[in-house]
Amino acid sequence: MTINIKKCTLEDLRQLQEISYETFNETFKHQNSPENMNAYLERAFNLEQLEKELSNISSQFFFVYFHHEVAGYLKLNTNDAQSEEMGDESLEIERIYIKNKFQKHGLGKYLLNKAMEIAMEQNKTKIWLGVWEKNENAIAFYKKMGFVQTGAHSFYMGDEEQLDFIMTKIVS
């Protein structure tokens, strides 16, 4: 089993688009409605969108390979690029998505692992995200992965406002 790791460049802008779209819809397009996910992709999505997002130095995006084809990607925010403000002793993990074909072969627990290294080279006390409180199975992967729920926001797909639950970590 080959996994590897990279960190995005703007000269990935593309196929970072193609993975976000891929990798959102495969999660949730069958819990919401054709008009909000559309709405959705085309604004966290578009290519202006991404590529400031990747020209921002307090964010970092990582595409994971399994045998040679990219799998899934990591989105990591730290300081004022965080979506919450949580300080800059925390980094967010705003996004970590593995292609369904290629999920349960480890590919999370390596973007996770991947996290707190940064975190850790970064002198970072915690790591959180947000996670849509129906999304079980990623709800039950961060608690065994040591997260806690430790609050909510408000996450809107197009006009639908939906809950996220807020777990972090603590960095040790």
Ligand SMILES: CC(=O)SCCNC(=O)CCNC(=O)[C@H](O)C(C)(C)COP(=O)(O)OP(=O)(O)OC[C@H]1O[C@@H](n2cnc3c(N)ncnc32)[C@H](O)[C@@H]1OP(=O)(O)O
Contents of the next structure:
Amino acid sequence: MTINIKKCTLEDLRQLQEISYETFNETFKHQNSPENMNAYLERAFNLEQLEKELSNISSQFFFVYFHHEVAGYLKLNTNDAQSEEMGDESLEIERIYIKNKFQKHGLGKYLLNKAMEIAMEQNKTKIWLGVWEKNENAIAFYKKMGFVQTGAHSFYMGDEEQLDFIMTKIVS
Ligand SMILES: CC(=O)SCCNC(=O)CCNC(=O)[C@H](O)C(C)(C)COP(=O)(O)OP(=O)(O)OC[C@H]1O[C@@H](n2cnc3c(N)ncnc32)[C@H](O)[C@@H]1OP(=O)(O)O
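Take the protein just shown as the form predicted alone and give its structure as the form predicted in complex with the ligand.
Everything in the complex follows now, all chains and molecules, and the chain you saw is the first one.
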């Protein structure tokens, strides 16, 4: 099994947009209206928005490759780039998405370990994320990886307010 990882640069903008759309769509389209999905996809993944995020020094994106094909991606935030005020000692996993056909091959765990490695290098004490309360698959995965629920925050999918569980793991 060949797994590789690469940190994204501005040159990866279009490929990042492609995988962001594809994975978000296949994960959530069955539980959300097309209107809300389209509104979210357009707001979160337009080229201008992604370019801004890729240029932010407190955010990092990575592609994970399975046998040389891009299979998923990871987005990490520190400092002010975090979507909640968690402080300078925390690192946020904002997005960890593996394409359907590559799931359950250890790639999610590989990306989580990468996040943990970066958190350690940067002397962070906590790693945290927000996950939709109805995303049972991801919640089970995070629990398996040692995260526990520590809070909740609301989140807008189009015009619908949804609840995200905040899950945290101590860096060790
Ligand atoms: C912060 C956010 O981004 S929230 C949104 C999260 N992303 C999504 O929902 C997108 C769609 N889903 C995915 O991308 C993937 O399914 C992920 C990221 C949730 C998991 O990645 P995968 O590559 O499928 O998981 P991976 O194969 O690495 O599994 C790692 C371990 O978790 C376990 N696991 C994975 N999914 C589940 C599950 N649904 N229930 C129980 N255990 C699970 C595996 O059995 C494995 O255990 P092991 O270490 O004992 O072998």
